[in-house]
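One chain follows as structure tokens, the form predicted on its own.
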Amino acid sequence: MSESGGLTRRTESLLRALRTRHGRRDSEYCFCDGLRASREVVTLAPGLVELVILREGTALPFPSPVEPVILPQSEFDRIAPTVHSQGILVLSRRPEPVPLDQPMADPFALVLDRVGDPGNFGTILRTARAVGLHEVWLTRGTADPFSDKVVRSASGAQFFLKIRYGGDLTELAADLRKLGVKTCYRTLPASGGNVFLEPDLFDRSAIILGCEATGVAELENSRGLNIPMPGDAESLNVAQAATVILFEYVRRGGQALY
């Protein structure tokens, strides 16, 4: 993928394509921009790394599994996805997804239903890793966890977590129940059980966070879950809601899974 002193045209075309939804479709590759995310990808999945690309004059502060390619600033800026890049890009193969019928790795399933904003999505992945979860479940219509924006926002957490891709929420809930999930909780802004008082919230359950614009899809035989808001706000940002719920899991002893 690289030549002496630079990149092949094919690699440049691949990097540009990976910045678009169409270019990522069915691709086995992804890439990330920035020091923190690049360090995590290289550390967590060195065997998946294809290229490490540096802007001329940028030092690499961590060991690389491959020989870095150094580009002049003009060439680097041509392929970088951000205007003010930190001068490092990593091209990697995507981790393999987890089959839907594989036994659950956590006491409960964290499900993202059509969450589309890369910043929110990445923050949720980063928080899931921080509380000790091992996997995240995604319904059809959720953003690509390996887009450059989501990788950067998550600081590479998707290379630590296992990702399960499902159909719509009804289909994914059926898959979860086959694995022994007893209760599906749909997060709601103004109704449902109190997240701090539900006794079996993290026991063989699914906690579903929804689309920023429309919320969680309707789901038969599910229960509502609510975060109390004494300040009378209409709702919480989905990433903030995920943080509150996931650290309630830690408060109840979930950190024992480490």
Given for the second form:
Protein chains: 2
Amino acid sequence: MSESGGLTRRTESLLRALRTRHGRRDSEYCFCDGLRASREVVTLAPGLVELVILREGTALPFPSPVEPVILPQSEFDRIAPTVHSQGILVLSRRPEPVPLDQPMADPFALVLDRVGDPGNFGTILRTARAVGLHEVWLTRGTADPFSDKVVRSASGAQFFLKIRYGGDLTELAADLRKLGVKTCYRTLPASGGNVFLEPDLFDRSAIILGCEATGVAELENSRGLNIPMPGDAESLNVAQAATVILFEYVRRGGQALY
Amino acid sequence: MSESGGLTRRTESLLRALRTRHGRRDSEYCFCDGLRASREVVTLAPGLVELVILREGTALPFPSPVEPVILPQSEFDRIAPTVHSQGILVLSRRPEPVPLDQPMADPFALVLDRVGDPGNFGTILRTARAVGLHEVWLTRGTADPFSDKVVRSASGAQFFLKIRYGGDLTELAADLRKLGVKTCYRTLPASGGNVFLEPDLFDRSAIILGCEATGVAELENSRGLNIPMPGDAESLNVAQAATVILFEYVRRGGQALY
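Alright, leaving the form predicted on its own aside, put up the form predicted together with another copy of the chain.
All chains and molecules follow, beginning with the one already shown.
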């Protein structure tokens, strides 16, 4: 794309379309907003970056693989998805998804089953990266990991992690078992093995976190996994549950174990 | 307040004022939006509830301590803070703050030092309740725990927890030491004792989490506390850091230890 004097009308309507679910469907592009996520995208996936767009007066605090397009405030504000934008947008192509039959990159598979809230979803991706995972598995019905909201809340971790897109939970579990997964753990609010005591929790397993409203789907031949909650609360936010499980992996020695 | 036929102009302007920081300052009221948080407020603190406001057609799924006021859609939407409101608002008085010199209710003090994001702040309150804590300590500069955004993201946990409002971190640490706190732990991104190995972490200690942008303030005679992050990430979201620490407390036996 060449936009020397400003954005073409075509680019502007692409950016607008990418903010809707419909516009993202089948698009090979995505965009991100904000300093931290933009820096990650540009650093992790420079070859995918199509455009770096700056609001007039914003300094670019990292090297860019392409010549930035500088827009006057009014024009920038028209395309920025947030009211308090930090003055930088990056348009990039999406990373290639990883085929479901490729050997696993981690000792266990983190599976998100129809997680819908962009804040929760992004936080889980960011935390998965922080503990040293290389990939995340999604069932059909999970939010789009490359929507601008999820990219922002994940600080761009989806450009580091490999994303595997599966069918429903039963289909995805079959794919995982073909790759050697022995046990599928469904996180449950009030029953199942204790996350701090379950012995082989991170050994060729799949750990499945579910939709905020309805929890993890049913799955034959799975085990329950429970996070003990001694206090007075009904349930834990799914991103907090993911954090407890992922740092239990770190506590037990993480990758050093394998 | 009596609002048989609808809201008085005075109530409506109070609700509007409570959405701004200025309007909340020195107000004895707060309000919450959404089903889950409203149920918690009504259940945990029925004596504080002044008004329960419903959008016409919304069924009240829990008993209310006061006769609900039912508003036509257009009138309800004018006062609702979110576009996709679930059709229920609760106006209540704020719980009394706990004096700083009252004996501690928990084996350790969870301290938030100028945490500003309502989503992070609320998530930490909700998680503190889930692990069995009874109170949370705030330094001056921390967000208002009774803003509608924080109440929503905490699912009303601030009506369960006691909140202690301190001065700056040095002043608050002095108050805590007077109550018998032996060690103040400052969470740090890359140094300090390992949260999974530090022996007396939850024994008459204060564990301090800091502002998203600048971290925990300096504090004399404190120890560093670190969450190991083997993966490729700069830092952890403050709510995720709090979750790791609070569930390490659960893993070690929580209150059963004391």
